[in-house]
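Have a look below at one chain only, the form predicted on its own, in structure tokens format.
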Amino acid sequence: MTTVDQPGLDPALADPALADLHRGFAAEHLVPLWTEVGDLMPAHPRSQACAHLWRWNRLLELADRAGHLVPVGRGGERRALALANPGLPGRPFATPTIWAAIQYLMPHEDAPEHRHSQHAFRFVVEGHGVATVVEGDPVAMRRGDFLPQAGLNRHAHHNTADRPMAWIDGLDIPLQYALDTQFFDVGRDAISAAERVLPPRSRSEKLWGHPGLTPVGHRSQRPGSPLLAYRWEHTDAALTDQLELQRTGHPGTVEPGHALVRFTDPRTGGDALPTIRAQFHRIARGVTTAPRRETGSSVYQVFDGSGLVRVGESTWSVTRGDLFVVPSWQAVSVTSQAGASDSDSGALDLFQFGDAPVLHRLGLFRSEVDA
């Protein structure tokens, strides 16, 4: 029997008839499952994304340089620096489904109005003075605030302060990119004078920001939460109360020394955004959380405190503002450590966002805690 001498030929295709069969597959754009099953159906998720850490101080430094060199206007629309996962080369994606970026607005600067199909939020780790204007409703942005904004709502940003401000943007851009569902429209060139006022509370908060109460006669057409600002004072109080109840023996907490809250739609109790789950963790000083694995990916930002983070085989010391990625099915565990700063809360506060709502709807969400 003669053999086919071709560079890189699989030894299994040394049979001329089999090699000819595979050439027929290739000519018709067919791929036999038996050559791909190990990659397409592994025993457990093997994400192309990798665990990675971005230091907040370095992000701020580069964003500030961009603020002095790169104008905001039509074209780029936003001065945003996307976190590009090293495991996903060539794409500005933090994970296969999540976009995360630091956005930077100079004093008295506007980011133009536009809208897009992608669901989005803003999270503020420090600073104040910026208003995000969603469908004409000015919403103040302050440290610790979570500000969701569902897709296809017109929005602009305006910095009312005499200093720059940075925050984190989270969107489902990679997911919609993969699904071919993206739409984008530009809006007005400038917001109105009334929208430049920074009110203590937005219209959405006056209607929807009262726990357990639903405004009768007001129907929101937004696919996500009608509440556009989840204020830090409420998040902080909820976390504080959870840990206090835990110390008095109240059952039902995640694990000893670990408080966790989720940002939800006041109408339904579901996630605040259809494709993004946002949560806030507080780890009491000296506590180490049990390693947890979940399908789907998440990005975390340290809001306050200092600690040690373990993601898969990676370990980092983290402090305020630092961001890190947890890929699908990689175990994450954190230890809260006392920091040197006088402003250190004594606990490790972590803001988390990921793609869990999508996986839940598809019946693909899975979670386990390592013993």
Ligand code: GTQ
Given for the second form:
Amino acid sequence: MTTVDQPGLDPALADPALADLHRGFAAEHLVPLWTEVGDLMPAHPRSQACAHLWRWNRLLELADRAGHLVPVGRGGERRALALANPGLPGRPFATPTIWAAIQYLMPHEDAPEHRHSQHAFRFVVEGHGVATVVEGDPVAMRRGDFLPQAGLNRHAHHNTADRPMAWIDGLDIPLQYALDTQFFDVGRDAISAAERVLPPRSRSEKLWGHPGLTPVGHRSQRPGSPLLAYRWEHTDAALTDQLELQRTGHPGTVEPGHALVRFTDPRTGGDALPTIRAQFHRIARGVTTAPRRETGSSVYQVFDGSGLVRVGESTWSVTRGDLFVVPSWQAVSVTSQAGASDSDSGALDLFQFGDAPVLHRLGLFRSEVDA
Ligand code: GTQ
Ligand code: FE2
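Next up, the form predicted in complex with 2,5-dihydroxybenzoic acid (GTQ) in place of the form predicted on its own?
Everything in the complex follows now, all chains and molecules, and the chain you saw is the first one.
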């Protein structure tokens, strides 16, 4: 990229000696910094990724059509449709670091077992009936549940129900693609009859799902949370309690009318996945959050309610299931708006996931609240 205020640096316009010098650079696969510096070292992050919104009803309709036309099996592995950021053409990446997809299973259908270095989670905005089977532990997936699956855990999915089910996947596929750290193994071609059940609680929850209690004598050295399901009833109660505390004059929320919780590893209190942060926001009726910008990128899904979302220069009206991208250093602010068909509370519930743990560990995290 040639800077406009130094036209003499364009070899096509330069004197013959300069043009010859640039041909010499090209022949030796060299690029002078002075023609690239504005792009490579901007004053602040200018992501190639765009702020973008995907409507849940459109995703669901196309996923259902794929369910009737496209089988799931080895090779393709999953009936998953990736959100492909229009600013990152050529790759199915929601952001430079984050993969986000809608996945769909038909009644009684299986997605085969495999494992990979990419860290993953499932999040359910509606429906139930699917078990995700992680290292042989069947984990029921229900509305509002967050289900982390750290890298190298074997996993298959099985729909026990007579109805199709959709959910979203979040993975660090683009990050590991850039870092060249990917490994993948196929697992068994079929899971056992004992794994095709839908227990109310997984083995992981029986061990790790009791607040403030660590099972003694149980070794779990893998990175990533050993708790495989964070149930909606707990998330909902935590958000309700934060807003209630704030209403009664106690410290509780991150800002007035805005409750926020993070999904964490019960062993460490750190993020549930090494490369992905997942959080849940509740914005009380009529509240607008302060515009905040952060380094790193996020994807949000509306879990409940409706509202107005501003990301950088974009503004959208959003409702249940809609997904949007917040690129690095673009300010995001949301307003809850009670609609006719909304829940009584008028609150806006948002699930968020992004690459913040990576930035924190590398000392690259920055955030600012716009006045
Ligand atoms: O469900 O195992 O969206 O491996 C992408 C890669 C889902 C999965 C995706 C995967 C999966
Ligand atoms: Fe997978």
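The model shown is predicted, which means the values in this text are computed figures rather than measured ones. In this text, the rigid core denotes the largest set of C-alpha atoms whose superposition between the two forms falls within 1.5 Å. Positions refer to the first chain, counted from 1.
- Once the cores line up, the CA of residue 361 ends up less than 2 angstroms apart between these two forms.
- Core-based superposition between these two forms puts the Cα shift at residue 25 at 2.4 Å.
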